[in-house]
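Just one chain follows, in the form predicted alone, and it is written as structure tokens.
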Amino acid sequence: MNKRKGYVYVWPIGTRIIHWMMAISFTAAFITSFQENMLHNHVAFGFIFLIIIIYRIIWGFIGPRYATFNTFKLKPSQLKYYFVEKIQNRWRKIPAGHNPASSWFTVWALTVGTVIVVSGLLLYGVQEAKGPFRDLNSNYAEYMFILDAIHKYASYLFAVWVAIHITGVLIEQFWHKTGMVFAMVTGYKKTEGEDTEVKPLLNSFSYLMIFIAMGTYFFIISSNYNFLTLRKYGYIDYKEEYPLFYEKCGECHNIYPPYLLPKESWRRVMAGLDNHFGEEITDANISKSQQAVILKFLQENAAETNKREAAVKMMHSLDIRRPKAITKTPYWRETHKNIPRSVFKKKKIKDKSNCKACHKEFEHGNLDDMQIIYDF
């Protein structure tokens, strides 16, 4: 017997919460993806999305009436009839469960969503050298561009699909007057059928997944590095590990991590010390033997030898060019193109070569997105 006359209880509370968590987590992850310093938040929302995707797939097999995949209407003829009837009959009856359009949307969303979370986890490991797959960076760093494209365009595709879904719901609400907008709020649909009954064990499973998803989010944002976001590359103490490089180069300017330029660029830099960016460095400042030691260190740790994101992207952008200045590279220009020139003239920065002003751990070889300062 139905609880409300003229309505069917279709979506239980756990399903509704999960639905809105999926919508909010994807939207938040999508928005935060456009800010480098929001990567940590992006990953946290991404893990919620991942857990919800897993839940919905499992729910499709064990869930209650109207939730399981075997109730979906996936025949092309059913989809065709749905749209024909939708156009011809404004006041047609809607099914209690998924109609053909929402059936296809759910399957498509879960498929694309799975591509998004899998590519995202792999990208996080391969490109950022973080997370459960951080060790993949050593051997598969060159695949970061492919993974990035898959992750990005799958997300755009999902966003477009969501927009189509929302449009369909609004048409149902305001043209067909089915009250569809409120179905995922109240759980009731204005139609005919039998109410959903959820067994206590299934309810417990829904609440457990909600708890795991939220707990994972707060666990990630509570600290910069934990087992889900642990980084492969960390803080480098150049003063302790490479004292000659630190002392001689750091005496006059910031310490630049060697992996930001290729070997030939460092050779050109060290060969032109008589005019070192407008300054003359003589043998009295750095002896020939010391120069040779520093050059050896720079070339052994140059961009070609490193798998960090900046090193790989730097080499990818350079092609055959070997500039002496990091700020002259295509990679640097691309990553800083949205920063107004006026920012580089501020007292705290003074010049675009002052990387330390924006990257807090720059002189320790860490260009982590979370270490970028934006407030000047």
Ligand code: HEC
Second form
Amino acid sequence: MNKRKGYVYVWPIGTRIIHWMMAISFTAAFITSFQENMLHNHVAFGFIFLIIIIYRIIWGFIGPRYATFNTFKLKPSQLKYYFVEKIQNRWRKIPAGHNPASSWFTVWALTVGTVIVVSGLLLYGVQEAKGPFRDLNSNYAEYMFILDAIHKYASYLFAVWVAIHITGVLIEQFWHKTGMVFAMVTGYKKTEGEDTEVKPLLNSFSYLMIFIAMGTYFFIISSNYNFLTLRKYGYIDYKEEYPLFYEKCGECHNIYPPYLLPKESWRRVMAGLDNHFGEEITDANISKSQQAVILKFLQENAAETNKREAAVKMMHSLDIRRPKAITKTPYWRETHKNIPRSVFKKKKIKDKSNCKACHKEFEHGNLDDMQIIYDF
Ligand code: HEC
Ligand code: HEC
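Follow the form predicted alone with the form predicted together with ligand HEC, if you could.
Okay, now the whole complex, with that chain kicking things off.
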């Protein structure tokens, strides 16, 4: 006996929550990916997505009727028949569980979703040097480019398929009038078949997974220093550690971290102090021996020697060029191309070389995504 006449209870609360948490966490992660300083929110939503994927895969084996993978209709002939019938017969009967299109969609979403979360986790470690895989940054930094591409394009692919999925559901709703939209809200489908039943233990499992997903979200956004957000690179106290560099090169502007330019660029900067961006710096300001010490320090910590995202991307973008200014590099131009020129003229910024105006911890050699100020 079904609880509602003419309807089948197909999607129990667990399945519906999986569906909507996946939809919401993907959308939120997608949106927050466009602003660097939202990194933690992005990662936190990504973790919800990850946990829900794991949950859905387990659900596919132990879950209730209609949710398990063995009920999926994955034969190509079934998919073909599904579309032929869909076109020919507006008032066709729909199955209680997954139809061939939604079976494929679910398998596909779980596969691409897995690619997204795995590449994302690795990227977070390899590129940002953060999170559980932050140590991979030391040896695998060059992989940030390929991981970034995989992560990005897999997400776009997912977004495209979501759009197709939504279109399909709307066609069901308004053309075939099967009430598909409400099925994922109420759990009831207008069709024939037996109601699904979920055992209390299975329900507890659902709630546990949801609790873990939400808990992880808050865990990540609440702190910069837990094991999911910790970064490999801390602050550099130039004043304490490299006093000569701090004193001499910090006199007119904030010191530029040596990892932002390659060795040869630093050699050029130091060789041209008599005309340093229009300023004349003489031996009386910085003696020859002090210059040698500073140059040695700059070269020992130059971009080639560093695995931070900015250093690796800087080297990648420079190719054989060795400019004297950071702001003249293709990497700097690329990362700042969306900032209107007028912004750099504002009183509190004054100049594009005034990195500290927008990068909060610039003085401590930190260009971390989380520390970027967008409110110019
Ligand atoms: C007498 C003042 C003065 C001192 C001392 C000084 N600089 Fe500069 N530096 C400038 C000026 C002016 C600019 C032009 C950019 C600006 O407006 O801040 C500049 C720009 C730079 C830039 C390029 C920034 C960009 O736009 O990408 C680098 C790199 C740099 N300085 C390195 C150094 C180093 C290394 C030292 C220490 C050896 C040093 N500077 C000492 C005045 C100074
Ligand atoms: C007017 C504000 C502003 C100034 C000044 C500025 N930046 Fe930025 N910077 C930004 C913003 C905003 C972004 C992020 C752009 C984006 O959303 O992709 C950024 C991104 C970056 C990145 C890439 C970070 C990443 O993880 O992708 C680097 C490196 C960087 N800036 C270095 C510098 C340096 C070095 C200077 C000084 C020579 C500087 N910036 C001056 C605003 C500024």
